[in-house]
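Shown here is one chain on its own, the form predicted alone, set out as structure tokens.
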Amino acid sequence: MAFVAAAAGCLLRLRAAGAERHWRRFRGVGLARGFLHPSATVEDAAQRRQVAHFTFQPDPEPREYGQTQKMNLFQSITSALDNSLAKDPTAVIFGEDVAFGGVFRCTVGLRDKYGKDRVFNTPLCEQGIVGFGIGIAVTGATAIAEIQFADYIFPAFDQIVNEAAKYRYRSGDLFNCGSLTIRSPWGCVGHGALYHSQSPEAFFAHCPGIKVVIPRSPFQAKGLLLSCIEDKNPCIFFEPKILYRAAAEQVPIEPYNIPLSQAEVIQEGSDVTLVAWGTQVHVIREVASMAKEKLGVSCEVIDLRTIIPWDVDTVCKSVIKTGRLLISHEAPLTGGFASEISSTVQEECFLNLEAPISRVCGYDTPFPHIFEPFYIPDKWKCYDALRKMINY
């Protein structure tokens, strides 16, 4: 008795735990779909348009690479990967939905030109999901695996850090699984709150073996994706989905590369450096203009791109000449990247320092949703930051 008891509990268990997962998925799907039919009225469109804690900044119109095309964000994604499987015939992407064009429309059209052998739905998995694509890597084939959403990714964390990162390692180089790609969308959506705004670099951060990139724009998001798919190394592109549609640019219709582990400098300045990545970059780049508009403050604004592996010299090279930074990111403070980012720094630049850092970051709680607008670091906070180190 007491072990069908036992039994019978441990199916209630299951049975909550797939409830759970299945409303979670459900919310996901709903929250995309938000994205993709709109049945608000312009007045509601234009209120949260008026809210957003961000307003995206086009870069100049790249023309190195030939012939450009407007395109937001899922749309340089899609190009990326239409060019991957045009010119990689072992190339072929996978995860739930991705058949179907993917929540968030990113893999839209390409099942149809390419094959259901090469683009094709995977179940509700992701530990699966990352483990097939490890075998495909091995393998020599090019494996693009979707997370559905970035929050969902920690299923596959023993995948991701304990197999796909010490392949190589393992092995004294005989097998790896460099060809490995996982792409998610990630960050906050100002209404995702906990199942679909988090930022879990940070995680991934203190794992040697993987490579984990986050774009700002569709330019660099298609340049930096293609990068990753080449690279030697099983790569995380972790993609800012607010900016899916938010942010629309000309990016070059043939492939291009973007070198990883290389930070840009956008702004050039003199007092105060400014770092983050994603998102938050355009955030920083409102910081700037109010700085220099109303305390007459140079800002050097600094995108980091490549989370890990960092580019350490850009940065403190930064901060030796303005002897000032301010580090933000949507993540927890407690432990996210930006620690690691101040403490190397601490240790690089201290004689150079005229103020302490100054992190801005998202509160170390859950991820709220009513709340989620007080939750996100925005230019109000990082300017309120930057104040003070300029009043030190």
Contents of the next structure:
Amino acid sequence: MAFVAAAAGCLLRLRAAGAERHWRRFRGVGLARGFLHPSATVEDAAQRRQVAHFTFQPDPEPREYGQTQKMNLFQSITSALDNSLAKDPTAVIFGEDVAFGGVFRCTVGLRDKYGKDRVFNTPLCEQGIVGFGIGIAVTGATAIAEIQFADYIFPAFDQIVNEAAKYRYRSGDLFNCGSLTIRSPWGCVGHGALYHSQSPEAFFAHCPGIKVVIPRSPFQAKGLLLSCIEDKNPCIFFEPKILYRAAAEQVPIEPYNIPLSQAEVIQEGSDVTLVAWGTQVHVIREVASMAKEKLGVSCEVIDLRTIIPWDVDTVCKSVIKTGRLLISHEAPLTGGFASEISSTVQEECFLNLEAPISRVCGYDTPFPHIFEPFYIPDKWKCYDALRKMINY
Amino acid sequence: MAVAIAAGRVWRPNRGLSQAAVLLLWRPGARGLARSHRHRQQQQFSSLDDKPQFPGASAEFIDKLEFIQPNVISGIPIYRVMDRQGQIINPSEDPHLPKEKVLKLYKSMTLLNTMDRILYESQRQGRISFYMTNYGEEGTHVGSAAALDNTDLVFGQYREAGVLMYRDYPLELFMAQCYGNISDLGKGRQMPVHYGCKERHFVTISSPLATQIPQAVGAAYAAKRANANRVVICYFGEGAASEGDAHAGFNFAATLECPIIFFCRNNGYAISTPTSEQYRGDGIAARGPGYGIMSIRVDGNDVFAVYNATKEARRRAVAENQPFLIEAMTYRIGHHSTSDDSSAYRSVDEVNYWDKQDHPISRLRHYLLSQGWWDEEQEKAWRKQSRKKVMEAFEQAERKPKPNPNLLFSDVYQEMPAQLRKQQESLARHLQTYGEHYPLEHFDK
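How about the form predicted together with the partner chain, since we already have the form predicted alone?
Entire complex below, previous chain first.
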């Protein structure tokens, strides 16, 4: 698993502009054609690897939390973890490969700073990681567990659903594991295929007792992660891995909280409501611009942020205003979380709807490798669905 | 050529010697090697040397092809202190527990036995929905509980009620949980025998098997970090030991150096599945060394053997921050639960043997009698008294109402989410119209 992750990281780095510079150097040196030489066909878009399907849009620099620093997503996570371990002497971080800094560098420097009893590797065993974390939390200490990829969370499903989620309820509040937070890289990354791209939030949405949170940006991530860690309920925090390096913005150095179970209207509009979470928020933001430009349509864009318990009121209030709803996520369509939102909204806002609720999601297939550009709910699919809704 | 090598692997010293992890930085003339002569040494990394260099194992080469034969014919021996007639075999192993303590052991086991009989019967009569007895395994509960501190945290599976009994959990609360009545601290949410008690450091039982094992390890790790001088004990059956969570728990406990006692009740059956279909190796104790865990097998029907092993394991687990595995051999005299009829898969003769010839309660009684600390009269009086106590608690539990249906909705989260409150209100409205179809008269208003 570590090898693949390292390879994944390696590939991510190759994607960067540095790769272009590397090829240009060889051209001038006169190496034999065809040997490590970018052939003419590389210019052909069909051969060249795809660029990202979204453009990260940073939020304006936050002013109310003190001094800020430019951080990318993994650095904002490190910052949140650093703040947590500084504030809470019981807090510990554990999982596979977290000691050296983690396969996505989220825990770099923390072991040196806080000690090997607080930041440590576990054996390669997700059910053990989560079970162990629950046990720490039962004693009242703060447990921050990392599952290396959300795709590998399933061995821990029993511990999460049957144990963590039900601990307080089944014991009549004698015991709980509220101080457990599970963090995990989530979502498509361009080449992750079946087992490095999944978005499993829907499996957990069906489980009362846990909270599931997904940030869209470094600033959101730090505030939401801190809230998860401090929340008195077990939380799963999914981190969009494609944003780890690609998303960078000004993030406060000091700790701050962003409330859970509160969706954010990041852009107001009047004609259609767009709802997404994580990376997909940036896709629908761009769709909102396209709609404005090409169709003169005004979109209200909502980042759901917490999947359960979700902010029904904000979404319904918006749909009552606009009359149209489009929900988009990478996870497969059937049983995806868009179904829950759609079902609730049609119950609460039936008479306000001007068109059927639209879901633009991944197909009902495992996440493919080479076909990723066709699989993902990109801006064109969202735009097309929006257009159909407007013309309904 | 001077070779300065930072050992990439932290070397683990032999168990029983120093617990300090030794990071070896080898330079010619370094004193480190001389000082660590009692510890296993990592070899200098040199191509001239023929010794194995693999980071994954500390072993010599062998040039003979030989498979290790697993020894299941004569497995790990079973430690015992008393014979089947309750006589001490080796006097130096007698823990010489004071009379009050031995009487407490005896009374806990017999009171549990009495409560089991009455509650099993009450299920047959339809008064409670379900029950699990502890027949034959009472020795494993009280022997281990007596060796712990009262604040040591207990994670159980479901057949450890004697631990709570020993810790003086009141009959009223046992019954309250089984009846799911208004006094149940669990607020009526779980099936009978899913006890929990914060005051007595007994984590609430859950039905999924073996899930408690890695949790217990985490709790032990936290206790170590807090310098709590506390051990965590984790009970499970030989069947649950087949679950992945057991493997996870053992491995984590060993690698993360946790002060935990893994206590396996090997009672011969997992519902109908005999041990011959549960594992093919030498039981559970033989797995311990595979993980690097100190292990022992004991006679679970010998309260003193269980006590001695647990006592020593506790002392060392806390002092040395390492896990201990105790496999207590015993026999499940009762059915798996009230949903089981074990005559379908085992003979009545087999069950009778254990009930009559090797029972923890009888063996301790013989010990008590031989010490002159008990007699027939006291036995008769205690039986009458314990039965009366149980019957009183039972009748009271039966009369109490069930908790208010609003408690269906609380404690899902620490705070009630808005959507759940809406569902709670919707049930309240539903009951206003359709309440006659629901057993509201038995529930608290």
